[in-house]
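In the block that follows, a single chain appears as structure tokens, in the form predicted on its own.
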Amino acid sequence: MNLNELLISHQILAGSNKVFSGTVNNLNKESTEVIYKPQAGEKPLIDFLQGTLYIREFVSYLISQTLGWPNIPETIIRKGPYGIGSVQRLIKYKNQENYFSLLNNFPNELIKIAIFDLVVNNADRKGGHFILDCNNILWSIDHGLTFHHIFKVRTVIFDFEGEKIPKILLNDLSNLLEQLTNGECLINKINPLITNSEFAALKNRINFLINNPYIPHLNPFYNVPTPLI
């Protein structure tokens, strides 16, 4: 997104943090619809550093771009009417879907999201965090509760437990680990945004999946978000 001006249209009331929809206009006066999540609108949490959720949204996008999956809308960090926050391209969808309605038709995309959530340590993968656009492309959204150094995955995606991670995805994970170890460009982008312990834990999780190439079994009592949708 080549941004010039961010204009707010309205607040989206669903969710615990303040989220706004709006448009950004570039120098050519072309408009793009976006979702804006300001740092100032984040409610304090006992287990995540205050004021960092918008950053985690952006880092999740960077990781997805390096992996090549899953589809996460273009995300940047910038200042808006309510201060600094994440700005994400709005994906228009044809129907309101959720994990349970998508499972049978998009297993190849959903298993990627399941693996991605293990990589980024997604502590809030609800059933409604999926968007199916007008071209039947599946998108993953809401990645603010990620990258904690302690394993905190909470997800509705339990259907792929015990399945072997496809070799092509393992190759992508190996490339990601290489970039996080020796890739100066990616390291310089991510290192200032999360803590040293979170960065080390990120690499450890990827290394674990590469050496244990199966989607692990999770605890249905602890590793499930509330509410499910």
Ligand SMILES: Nc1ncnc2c1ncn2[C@@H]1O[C@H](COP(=O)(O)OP(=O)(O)O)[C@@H](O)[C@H]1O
Second form
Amino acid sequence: MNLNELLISHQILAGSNKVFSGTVNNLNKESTEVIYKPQAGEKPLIDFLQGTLYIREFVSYLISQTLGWPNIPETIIRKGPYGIGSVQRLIKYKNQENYFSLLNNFPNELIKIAIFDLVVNNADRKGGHFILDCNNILWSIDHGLTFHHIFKVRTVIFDFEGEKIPKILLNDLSNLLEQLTNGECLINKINPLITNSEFAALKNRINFLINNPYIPHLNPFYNVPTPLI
Ligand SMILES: Nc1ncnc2c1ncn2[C@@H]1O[C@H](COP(=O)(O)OP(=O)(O)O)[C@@H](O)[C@H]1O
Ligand SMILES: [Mg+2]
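What about the form predicted together with this ligand, after the form predicted on its own?
Everything in the complex follows now, all chains and molecules, and the chain you saw is the first one.
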């Protein structure tokens, strides 16, 4: 995205935090519709450092780009009318979908999202955090509660428990680990954005999945988001 001024269209009341839709114009005056989550609009949480959720949205995007999956709309950090925040390309959809309505038709995409959530330690994978666009491409959204150094995955995705992680995805995980260990480019981008212990825990989780290549059994009482959708 080539961005200059961000104009807010309206507030999206479905968000747990202050979430806005808006447009940004590039130099050719073409406008892109975006979702803007300013740091100033983040609700305090007990377990995540105040004012860091927009950063986690961006780091999640960087991880998805390195893995090659899942589809997360292009995300950057920039200033808007309410200050610095995450700005993500808005995905238009036909119908409101959720995990349960998508499960039968998109198992290959959803298993990637399940593995991704284990990698980034997603503490808030609600049933509505999926968008099916007009071309039938499935997108994953809302990755603010990620990268905590303590394992706290909370998810609605329990259907792949015990399944072996496909070899092709394991290769992608190995490549990601290599980039996070020796790839200066990715390390230099991520290091200033999360803490050292969060960075170390990220690498440990990937290493664990490579050495134990199965989707783990999670606890249906503790590892679920509230609300579910
Ligand atoms: N990239 C996106 N494209 C389209 N709609 C989005 C996108 N990101 C968020 N939304 C919409 O905004 C709502 C609130 O966003 P969400 O990411 O859940 O915010 P919060 O971080 O406050 O939980 C979502 O339920 C969805 O309807
Ligand atoms: Mg949300």
